[in-house]
Amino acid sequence: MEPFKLVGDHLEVLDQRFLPEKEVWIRVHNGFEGARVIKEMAIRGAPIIAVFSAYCLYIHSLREPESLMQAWEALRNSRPTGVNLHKILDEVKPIIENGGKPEDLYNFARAVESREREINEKIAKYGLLLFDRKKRVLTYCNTGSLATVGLGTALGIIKLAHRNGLIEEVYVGETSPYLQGARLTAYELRLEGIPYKVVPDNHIPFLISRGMVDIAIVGADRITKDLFVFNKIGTLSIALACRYYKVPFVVVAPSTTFDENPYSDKIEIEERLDIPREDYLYFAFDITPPDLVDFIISDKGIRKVS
């Protein structure tokens, strides 16, 4: 399953926001029309936006390379939080100001997933270590293919475990209010033919009291150098229920998605305006302490946080 595709010239996006309904293909030609459908949640996930305008700009070169950083700009102002997709736009930068050849953007581009693939693969390996038996596992928002490259973060270490045997169900929270759990988690475990349960985000916490959480494991857009998590609003609200019912809970995040500065207020959140109401009030991440984080699992291995 892969949620973008080039195709000669131009980028064919799966519109997240039909799935499971039905599959809808945007048409993606420049670097400004991918910053809109990374804006508007067309595609969403941080691994896989910072993929996904690595090839935007190798599409720009070929069509419009006189504006290719205004459309870097364009791109870097997408999505604030995540920090995926600002470290691969620092990264390409250089290339954009030596001239941005497409075939040195291109092979950019391939090297960034290729490079994506191959972390997914080894966070996977390494969470299994977490599974001496087959556990009821609560995850979060959408981690897999939708959202990275290859099997995913947190939900490709649940895939790979239930390859061994290892997974007795799946608890999968809505996440409001734009249900990524309930649409696009529920529909990759469907495909791989895992049991599940989507769970309204609100009972989230009495399922963990009623002990049938044994691990959650959950995906991040920032970690700061301190080890603060970023990530989808309402994980804070599953760490606080894990450390008060004593359930480990697990962060999952390839090193591109680590920053090397310490948590700071200054960061921004980002607050989102296409809302169901105008009357409601919607940040779409929310920090998590270390001192609620039992390990933090990335491509370096797994890390004991507290």
Ligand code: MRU
The other form holds:
Amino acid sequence: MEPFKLVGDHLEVLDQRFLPEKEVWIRVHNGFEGARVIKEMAIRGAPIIAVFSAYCLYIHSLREPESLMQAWEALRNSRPTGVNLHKILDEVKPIIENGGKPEDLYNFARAVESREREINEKIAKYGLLLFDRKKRVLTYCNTGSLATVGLGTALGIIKLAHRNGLIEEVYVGETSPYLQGARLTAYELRLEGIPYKVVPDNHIPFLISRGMVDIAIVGADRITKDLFVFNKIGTLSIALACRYYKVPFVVVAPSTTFDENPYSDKIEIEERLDIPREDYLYFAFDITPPDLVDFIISDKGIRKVS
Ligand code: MRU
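Got the form predicted alone; any chance of the form predicted in complex with this ligand too?
Following is the full complex, with the preceding chain placed first.
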């Protein structure tokens, strides 16, 4: 399942807003269009939008090299909370400042893509160490092949655990209002033949209180130097319930999701205003403090947090 593909001089993006009902592909011809499909949530998930942005800059350099830096800025402004995108764009900036040759940008995008794939493979292997027996796992949002390159992060661990006979059941929070859990994670679990149940977000603490969850495994959009976890809104309530009922709460993220800076209230939390009701307040992400996190798993290994 590829969230996007390079076809000659443009990109084809699988519009995740229509999944799993319909497979709709959108053509993207430059970085501005790339920024728009990120903003509109056609493509989402912190690691994949970073890789996608690198490819957007490559195709932009083929058609409109004079506005490469403006395209870079549009991409940078498309998602403020997740850190992967910003890190990749900082990394590619010297190539643009050096003339932005298409072949350099292409090689950069390819390298970033394969780096992310290798990272996910390492994460899944570390994650398997969490499973000393068959477990009932709770996960949230979508952290699978639609959100990254390869198997996925938190969902990648679940897939590998299932292939090793270690999953009894997966509970997926539906993840209101875009329903990344109910639509995208459920779809990926179905394709893998993993037993699952989708649960409305407000059921999650109750499930945990009833002893129905052995472990919660979620992704992240940014982990600060002091280990505050920025992830899909709703993650904090899972962490709180897990700590109260003594269920391990595990955050999984590639090293590309780690911010070198400590937590600051200046980090922008996206508010998505395109939800159906104008009288709603809707933050896209929340922040879980490190004292609620049991473990963080990345491609560097497993870290005990609190
Ligand atoms: O708003 P989304 O769908 O991009 O939110 C995604 C998440 O919150 C994921 O947990 C995160 O990006 C990690 S994906 C590997």
